[in-house]
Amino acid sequence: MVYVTGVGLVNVDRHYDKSTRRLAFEASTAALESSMAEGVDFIIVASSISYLHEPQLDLASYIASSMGLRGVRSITVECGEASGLAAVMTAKALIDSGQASRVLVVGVDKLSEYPSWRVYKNLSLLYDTESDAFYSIGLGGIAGLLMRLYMNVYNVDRLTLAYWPALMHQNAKANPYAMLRFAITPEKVLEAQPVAEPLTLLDTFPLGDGAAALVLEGKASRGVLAEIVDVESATGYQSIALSDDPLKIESLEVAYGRLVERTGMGSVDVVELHDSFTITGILILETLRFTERGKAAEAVAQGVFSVGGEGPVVNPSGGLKARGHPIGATGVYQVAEVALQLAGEFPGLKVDGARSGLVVSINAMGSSSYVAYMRAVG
């Protein structure tokens, strides 16, 4: 068993005045102090593009040595967009193995400090570098075309797609650690900047700053926010080009299907998903099962995702939407908010009475996928 004893979240935001390090350190701090830990035996950093910003290898072990930490294992884990929840397998194993018993697992990444020109360039490398890369119609614009095959394919309106970032906005709105924390409506999504039609600039996600870290115990008396169950994953397709079926996420479906097997998990009540798009979180939901194939954007229309709805709480902290995408940060940040939730505690909105919960992360369209299985405690 691994249990979520301490969290600590840096608001998303363009932190102009700070440095990855210094983002690390105040969510690391937060996360010890909230756990009570007295030292850890690994600390293990999740980041994709700092290291490309702010050139330096081996990031881990400076953070450690930054915090006073020397002397303490250290890894550093970079699995492009799904890097956070990669890192907290990786801490599972090493618990569960029994190599270590106390585990600090810290996701950061930066992405305002530079022109937009150079961070879209290094976003890109999260596609593979030899087709989506190389040649490169951008993040933006592959969304749009599997948006528009979606539109065409199970014969759904634009308007019905953009309550999706509308619902994220809005429970966004109570997350203090949301970077747009602000309401906007369906409607407006469809008058916003135009990316790659039919995607506006209202269905990505924006670019910002993050840290978020965990303290993950093999045993604990007291102070246990949550249990990790399991957490497993699949590579896929290194190009939506190559699947016969680009709307469904064969990764996840891999590593859904696995984590299902592992644990005997049902219904779930509370799920932090990946929405780097709008059409990015519509596919997931269908790739798990939660609606048939080319209902989801209907559904979440009419309210079943929603506080109350028929069907689990998704991205009550506002998703990669409306929180932010701090890339290799991101899978932390979700641990860390349906851990609170399944502990009563989230800062925003609330989902009463969460038992269980899911936390999905991806790369680009799913050259890797992570699924974790959560329950509460007590």
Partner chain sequence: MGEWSSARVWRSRVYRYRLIAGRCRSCGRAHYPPANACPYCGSRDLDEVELPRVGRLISYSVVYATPFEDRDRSPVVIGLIDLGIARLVAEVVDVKPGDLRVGDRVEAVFRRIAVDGNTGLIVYGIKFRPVRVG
Contents of the next structure:
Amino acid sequence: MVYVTGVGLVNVDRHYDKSTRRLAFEASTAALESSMAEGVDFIIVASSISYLHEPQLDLASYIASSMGLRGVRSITVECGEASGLAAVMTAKALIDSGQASRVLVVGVDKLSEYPSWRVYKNLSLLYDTESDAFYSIGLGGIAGLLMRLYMNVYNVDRLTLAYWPALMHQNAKANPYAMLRFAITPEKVLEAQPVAEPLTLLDTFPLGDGAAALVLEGKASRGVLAEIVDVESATGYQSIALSDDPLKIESLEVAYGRLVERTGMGSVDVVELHDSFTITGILILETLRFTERGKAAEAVAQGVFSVGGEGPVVNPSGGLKARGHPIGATGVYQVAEVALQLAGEFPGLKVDGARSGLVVSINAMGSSSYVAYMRAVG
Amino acid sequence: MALMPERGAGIHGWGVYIPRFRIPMQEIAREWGWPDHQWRALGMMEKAVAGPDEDSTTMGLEASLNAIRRAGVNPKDIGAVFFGTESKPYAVKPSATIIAEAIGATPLTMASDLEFACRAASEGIKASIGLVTSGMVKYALVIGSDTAQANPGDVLEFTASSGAAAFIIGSSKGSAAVFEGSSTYVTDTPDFWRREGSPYPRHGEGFTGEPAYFAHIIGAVRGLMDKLGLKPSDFNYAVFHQPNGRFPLKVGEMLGFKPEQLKLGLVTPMIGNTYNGSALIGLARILDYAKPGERILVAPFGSGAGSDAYSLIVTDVVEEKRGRAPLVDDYINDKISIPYSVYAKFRELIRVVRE
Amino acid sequence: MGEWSSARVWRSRVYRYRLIAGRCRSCGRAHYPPANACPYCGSRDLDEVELPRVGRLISYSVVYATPFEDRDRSPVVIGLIDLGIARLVAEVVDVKPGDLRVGDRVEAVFRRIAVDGNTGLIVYGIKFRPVRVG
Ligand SMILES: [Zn+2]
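Previous: the form predicted on its own; requested now: the form predicted in complex with the partner chain:
Once more the chain from above appears, this time first in line as the rest of the complex follows.
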């Protein structure tokens, strides 16, 4: 049993004036202040692309030292886009095992450091460099071909799929930490510049910098925001080409199955999931069986996952699409956002009365998947 | 008559590769302010352009695979790989090893890149005949492949193109065409050259003609006919190096060949001058159609300068091999037209500054 | 940028040049590129099989968001290709993207995959293109 006792979020943006360490410091400080914790046993840094954008090995040690935590135990966790939730899983394991009682988890990454073409190249390394990323897949090559496959297999038109980014932008409007806080129409998505046809710039995340931090504790006496009941994960195929059913994220199905089995969880009230591209969000909804296969886009368009819809409210933060996706930090944002929702303190679009939440973070198209089940306390 | 060791060798497989992209002559003329008369006089229509991810090695490998398909040989039985080119992707590092590896002939094989302007591969054929007839190797693979360079705006730009031809040479037994004899004629003649480090070749314009192209091909072909006691009318087909659409017709005429003998092997008007592939793609096209018993003259030429003339007799095996790989005409007809701007980008006439 | 070391290019040359896939002796399934264990059943009892060079295009994307070094061939088409006994993701070349259709027959071609800066190695491998010959 692990409790979230503090969260710290930096708004996702182009923070040209702030280094990786500075962003990590700001999020950490905010989290520590909000938890009123005095000292932590461990700092776990979730960071992925910083290794290429502001190169530093053994990042956690240097971040710890730079924020005056000399002597603390430190670990860097790198699991691509899923680094943040992997770090939370690591923290929970340390607390559950008794090796730590209070852990600071901070996720940080910067995407504004270089021109987009270089960022695209670096982001392609999230995919398998021995297969898919051996070729010039750029930003979204794999997502684009899966989107076309999805449209062909299920006979879903492009406009229906554009309701996802439109919903994400709508949700992000009230989120002070979101990078894109403006509404768009589904039609606008189709008119946007093509990135990896059939997907456009508005089907994917903005290139922003961010950091998010959590204070996690095993025994919480005061200021508990939410409880992390369990975190599970699974690895998947190296390439979508190896899967007989590339429209299902196998690693996520396995991880989610494990989570359900271990926690006995039923339906949840709020979900923060990994919509790196429109198609990723749709495939995650279907892999989790929130809708039938081939029906998620239509369900999104019908408002099933909006506030007041029949389904859980999905990505009230605006998701990766509109909040932003600072790669290694994203999972930490998601846990923080769900914790704030469950505490009734989320400063953006609120899910009133939410008692349970799910966080889904995956790398690439499911090289690995992480899921967390969270509950309100009291 | 002199002993002709060539008769122990023959062509077991032939194959070509011509890139899909074509630039019409009008595009080049319009870009550089040439009158249409200029390219019409060269007997040209369009030329083949290698894509941005192609080079002499990639094209040479595709041609080799086609030759191996026709030959039906085990690549492990290929004991020599000769790669003739004047557009090496690496200044130092063989392409022949890449091709040998990609076809599965490594490691117990010879492999080397040869350089003699457009005639390097032809000399590879001659070396292969020697290796095969001596029993030193069972089969040899000879590749002629070029992504020919021309200084933008130079008249050479109308013709310098991309393509490759490859041949599996082995014992005359079971081959599709048997070598009857050969003759080589070489002098030091500076008609066309490219210095180390220079991106484009220079040429002597008219000087590339009489003292170079014509003198050397005529020398080699007459030498061959003298050796074999043959006259032009004894050949069903003749194919010469074809730097443009006009020179081969003229040299044929000077030697006493009729246009009908030259027609099948003349590919430059449709695809341009593929340099090391030039006469050899023409030879491959003849093998695509020739009947058993027919006699072929092939005479590549390379600046600098030299020419080889070979006489080949087609066997009845030719027909069963033909369908095992795409024909030269399949490649000629498979095309996508591109404007000058795309050609310039593909051939790096527009230089992108990389990190 | 010096990202292609000699050793790395050399190690993978055979299966890159010749479409050599791994095949599991336990479950019989093939996978490309060859892995250390079968991705389907985990068996380490593997042998090699050369994949067919002609297949079908299952899906594709036309990628405009490419790294600068690939700008000379942008947009890059990335395809999911079915070779019968195995599928793979690869670049699809020699086609105007608008002419491409799902279900098209595609054939393997040997191409430059990457050119490492101005002085580094040229990396070769297999791409695919629509079949138009024969
Ligand atoms: Zn298996």
